[in-house]
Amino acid sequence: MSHGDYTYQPKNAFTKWLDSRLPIIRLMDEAMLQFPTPKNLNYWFTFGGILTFMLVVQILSGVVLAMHYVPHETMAFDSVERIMRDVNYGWLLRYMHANGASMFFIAVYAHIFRGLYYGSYKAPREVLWLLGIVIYLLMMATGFLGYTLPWGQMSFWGATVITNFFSAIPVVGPSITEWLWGSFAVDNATLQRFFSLHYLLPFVIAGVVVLHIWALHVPGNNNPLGIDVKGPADTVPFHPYYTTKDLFALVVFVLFFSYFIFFNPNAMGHTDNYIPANRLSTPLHIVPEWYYLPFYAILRSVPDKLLGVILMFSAILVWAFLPWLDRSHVRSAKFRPIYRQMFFILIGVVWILGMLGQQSPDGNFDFYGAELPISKVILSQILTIYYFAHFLLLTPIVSLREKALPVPESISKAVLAKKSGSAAVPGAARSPEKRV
């Protein structure tokens, strides 16, 4: 919607006075309420709003928890127990914040894989995609720092193991590790540093989210068909159509979130974290939170620590090159049958890597109670090779060689064809060789 077509008018004297000095209401109305949005968005496109809600929940609950938490190695564990037992509704705040991290990652993974399926990383949305990767990396850092704060056994040893990975960097590795620790080992200085950074980073995430939304409003939303908006007939105002849809999806998500808060609050945690940190007693199996497990499996798939660290970070950074690795002129996997099969294979690979990251590295792979005749290490290596091959080899080749199905001429014609029950509208299909 161009500014010339914009129809906002202040309603009263105050809004007229404010609009002439700080047009914030005009900006919100234009960017959030009247913003023209493709009329065919499905529920997979509601996770952006859910992620914004979860960020607000995490910041507000974290600020209140920080009022009662004591970032000291001799008092941190007891302060968390005090929050649970003595602070009014402290148990609710703690469970909301701890499970909120898992909900945040569930929503972000749905958001990322939706983008992969519908080609939301393709031009002209490259910067939008790159900002999303920055947000994800900041979320990973924030989640790791927060996991250390209860100062239980898994918190302490998880911080020890993960920070030691940086020591594998040639020349500067030991210095970086000591800088992270603030000492010569994980101790009180480390906890205080991690607490400060954990408190700060959510506000950095919020700032990048603003840039992410800004970058979204320049080219507009992608859509399940992956085609460009041809005119006003292809769009509807964001309010009330998508505010209602997003609100319904948010209510369903909050019900799912509430189940874990009230009925199964420790399902996504680790029992060892209810044991105070003890540097003289190592847990039998040190594992990170579930949302890091696929990358943890990639890290452990190679015996060399430096190579493992490089592969772990590369598994995320490779996403940044997708807009240029995928050369197909068709965005949506709905019209790319080979790529669609690759997408679902990738989901399976990531899922099994997560299972491998949760299990001890020795022995054969345990697939839901059934022991398969393949070593966990070998399976991790095979899946790691496939993971990188998917992005660096298969995606470029398939994008150039695959014959895509005809795409609709416009969103409106596709919506009308779907409502009428017909497979297509005469003249609605066009060659995929044209840039969509």
Second form
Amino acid sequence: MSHGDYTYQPKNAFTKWLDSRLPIIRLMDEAMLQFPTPKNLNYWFTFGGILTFMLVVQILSGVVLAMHYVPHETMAFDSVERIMRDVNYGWLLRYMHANGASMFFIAVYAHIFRGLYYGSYKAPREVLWLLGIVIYLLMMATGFLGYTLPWGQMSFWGATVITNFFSAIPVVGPSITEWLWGSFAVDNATLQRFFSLHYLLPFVIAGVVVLHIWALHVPGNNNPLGIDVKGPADTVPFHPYYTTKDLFALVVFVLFFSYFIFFNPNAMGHTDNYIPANRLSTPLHIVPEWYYLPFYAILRSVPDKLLGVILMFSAILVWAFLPWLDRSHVRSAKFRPIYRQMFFILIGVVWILGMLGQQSPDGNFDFYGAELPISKVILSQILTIYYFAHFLLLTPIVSLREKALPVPESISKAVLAKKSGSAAVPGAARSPEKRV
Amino acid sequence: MTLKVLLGRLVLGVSLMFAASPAMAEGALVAKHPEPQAWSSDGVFGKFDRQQLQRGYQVYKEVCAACHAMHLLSFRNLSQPGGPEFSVAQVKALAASFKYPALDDKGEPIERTGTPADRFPSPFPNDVAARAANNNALPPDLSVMTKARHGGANYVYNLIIGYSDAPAGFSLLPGLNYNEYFEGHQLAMPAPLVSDGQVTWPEGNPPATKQQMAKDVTAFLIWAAEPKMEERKELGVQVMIFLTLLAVLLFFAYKRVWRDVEH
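Okay, that's the form predicted on its own, but what's the structure of the form predicted in complex with the partner chain?
Up next: the whole complex, starting with the chain shown before.
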């Protein structure tokens, strides 16, 4: 991608002095104002900005919550309720933070699936994609740690189940688990270290986000056509064009977020988490938060614990190999008719795996009230196999054999063609080869 | 609790998630779905009915509080805006009718009268005493009850008035009571509301039927679980209006900025 010629000129004596010592204003100007951005980005490309905003919301609300929260097994639950009752706008902070976690994950899933659809993981953006996976894993860890802090029944038993994953590791598993607990069971020592780590990890995320944005700014944005930027006609400066567009999208997202904070604040939570943790009473049905459910279903699909844990972690790690598993040179699914269908099937598969993770594992699958004649165990096994086959088999095979549609020559030409209402894409590279 | 028991529980918990046994699900009778009720606190503009909350508090105090604590609530909450809104004088008098342990200036234990800052007194000094007095069943704290059960307030209401005789052939365990709204259909709590007029309300209130008392005490519990609900919804409406207007303005700003760009 061509970066164009930056035109930052320090205007006064101070900025000139600073620019020759620490060119931070130049950096900001180049990265956030002038940064040439493809002019055809749609709303799916606004989630990166939304995610940055959500990280800031979570850190700010979390810092204030931590001023009032008490990480102790006998006081944690009541201290959260004290925040709800006696801290000024404590209910707002807490509902913002709890629902903010869900919003963060809604945005990150939109962001990840956008990347899958438009081929944003492909060269030259592999490192950008890998850093995104690191951020996602850190988010999963942070979300889990945060969910244990209110020390309700789901906090306690969720922590018990998740930390027990590590006991599946042969030989050293039990020792690792006790090391994580800081004890011989999930108890006060566990809660205190989880609080410490829950406070730490968001700053680690922020650090990796900086790398992620850096890695974005080297090759520049992908775009819905998935083609490289050919020249200045294809781009607009980030400001004011994308600042206004992203701000509009952000406010619409915050409207959605606000509905949950103010009118349905417990919709994403589990009622059992309003029961204080009780190590003598196991909830009949331990469910993780919604954003882990597809992976939870993969975990439960196999009867062997170690294999289940390996599959669950592999389900995310497999994304890391995607830039090399997908051999197609066409990025956007728009021009890949078969991959495009695979993409929507994958969304359906992940959605149903999520439903399976939500339901108790016995009996037949309940599809929105209709009982389907297939057992949940069998269905989750079929879908787990399909999930891995999508990445490990179908993606490489289809990427080699699929006949891609002609790709436009440039963003500006495609835009003009769309404007003139022409169905065909003028100047499209009509390549007879399978791989464009 | 010994370490062995503890580890046993852990193993049980984990094995439950890996292979929840079908026998467990089949053995238990599924709770009847609670009949949805209309609550004045429902909806975007929902507000509590002050009189209803006051009546509900009285039901809690005279019936439920014999066994159930509400340790997150203080008397002062009863006069705060958005709740039952008893007068400050009423709350002071109410708090003063309870005794609390304290120390005198020589460190000797004494009893003092309650103040609005005091928490609602708990009926039992600890869980062991509560179990000992209740056939080994622990009456749960009601502070966040309507948020802590699937079905929320509708579940609580239906449970309170949902007691009936066990059907023929149902083997009710000794000391338990039949209630279809409870998972397994038998629970330790006996029917709390046994007759109309069990609570005497001040003049000007509706007749104290069982349904009315159940309705009012449930409304009181909704408030107790979420005492800032009115403040939350009021602020929410303002925030939504503000954000909608902001979104409209930003949309036009965005369109104006982009008006000369083919995209």
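Positions refer to the first chain, counted from 1. Please read these numbers as outputs of a predicted model, since none were measured by experiment. For the two forms, the rigid core is made up of the largest set of C-alpha atoms that agree within 1.5 Å on superposition.
Asks: Keeping the rigid core superposed, can you check how far the CA atom of residue 16 moves between the two forms, in angstrom?
Replies: Spelling it out: core superposed, C-alpha of residue 16 shifted, distance 2.5 Å.
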